[in-house]
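Next up: just one chain, as structure tokens, the form predicted alone.
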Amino acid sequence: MTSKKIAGSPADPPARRALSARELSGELQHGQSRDLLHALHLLTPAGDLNADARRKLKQINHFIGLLRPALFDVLDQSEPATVVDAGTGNGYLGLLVYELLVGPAAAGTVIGLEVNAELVAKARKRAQRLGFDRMEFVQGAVAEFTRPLTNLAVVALHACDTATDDAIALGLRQQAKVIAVVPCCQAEVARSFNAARSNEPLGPLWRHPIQRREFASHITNVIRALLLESHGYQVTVTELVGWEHSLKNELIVGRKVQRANAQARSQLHALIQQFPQLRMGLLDAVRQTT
């Protein structure tokens, strides 16, 4: 007879397996709160971490952990610094953003942008209970958000779909000095290639359902990355996460260091051109900033 794994037992990979509230410390980043964390139910009444919170845990903090010497340029200058967490959903990333960072820099601001009312109210209560005074919920699409800032950051971590690029577009509007995002589905661009006709050269490429997503999402990331650096964004794309967390784990940074890169700009147009049947809103984006 087969014994039955438990799931948390010590025969999980350790990254997989659960913590007690004993075992809590080693995961958590300096000044890193439980009360926070017991906020957004990623611990259990008994103070421990499961194996699921775990990897959403990892996957935020290694995200801020690699955004924090941007984020700290914008948070060291004599100007207040704001950073906007587009698509916060249950807000997660902002709330420990405002923790690790803002907070302890005892200046600037975290706008969480969400169009769920429901999302925003509860996040807007967890923000006042914790006394994160210089953090605010507005409810709407990303898309809509037009109040002008400056010294800005604007981070999106698995906003879906065509939110990712939503939230570049209002980076590249507000001419924002960090934009970082680690892009979900990009169901958008695998339904225009879906559409297209597999018989032509590179049809090859979309044929197959799984290949299709996988292509949509590589080259909706290179147009993305390519934007940026052609409005003057210094690009990083990197993993984010062990896969063992997260299969959503590619990570795009930009920094603005110049006005524009003319060289990106044109690979950019020479990519576009060559998959004609792209249909996406971030070419809209495109559109609108070149």
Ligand SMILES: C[S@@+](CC[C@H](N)C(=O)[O-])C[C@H]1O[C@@H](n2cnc3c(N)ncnc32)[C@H](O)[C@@H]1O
The other form holds:
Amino acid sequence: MTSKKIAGSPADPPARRALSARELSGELQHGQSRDLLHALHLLTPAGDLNADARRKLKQINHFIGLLRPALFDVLDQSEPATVVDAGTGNGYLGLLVYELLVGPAAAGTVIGLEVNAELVAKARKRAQRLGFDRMEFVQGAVAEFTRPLTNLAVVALHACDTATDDAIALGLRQQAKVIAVVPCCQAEVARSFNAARSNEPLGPLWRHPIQRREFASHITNVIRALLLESHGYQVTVTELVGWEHSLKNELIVGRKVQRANAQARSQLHALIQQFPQLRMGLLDAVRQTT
Ligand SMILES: C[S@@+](CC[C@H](N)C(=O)[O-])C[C@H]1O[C@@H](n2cnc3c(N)ncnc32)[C@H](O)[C@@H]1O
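Same protein, different condition: the form predicted alone was shown, now please give the form predicted in complex with the named molecule.
Zooming out: every chain and molecule, the one shown earlier first.
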């Protein structure tokens, strides 16, 4: 992956250095306001972008850039679109999706789902202050969000552990046109290998804890992508930003193109059969709804 050189600091690794208010413009997307970045505390009171905030902004801007074509498909429909940001936290992604895409589209809604009531209260105030009147924050677990929605896109950036799966399940239940996730660290599947005997033929794959975590994380994301495909989504899996910026970096984007995909379904079935000890709540949740 190529990296962008920062003017005036050839020795600095990209996105590691703070940027002054004067240098900031090159980092902003068209239509991206300093007001929102201030409201999110990504900018200091003096308008500078510190190194951590710069990494965060880079991730989210890149995510939005990669999502833009898929979200335009939803926003271009005559029926107003809804974009659900699952595990929205401070609301970074949802607010930026609103500012850059849904707001300018003059129709459609963004809903941020977040279990932490304090974060929800702050995010609501931010949206109100910015005048984002087609944006809503709902407090509660993603899995408990049952409001029926059509012309839907579900996005999730680093939604913790199985909250990513809850976002996928929500999208599948509601036949979302787009489901896009950047998973966070995940422990659920690693636990099932933990309990398994490592002297089985495939056991060496997860004998050592670090390899167990990596293998479990990998197979979790493979299953997520294959599950989307089996439900008729065209799936791309790419790197979100360079690994030097974040270790939780796999972007899975699914666009609904057909009702179902029997070949992907049988591949998923065959894969799971290789690992009888594997336990993943998403697979159970989906079995119950299909
Ligand atoms: C690592 S933060 C990421 C926040 C935000 N998406 C971002 O990238 O800045 C994960 C957020 O998901 C929330 N969360 C975790 N599990 C959740 C669940 N099951 N339902 C709703 N929110 C959840 C946490 O409270 C936290 O705010």
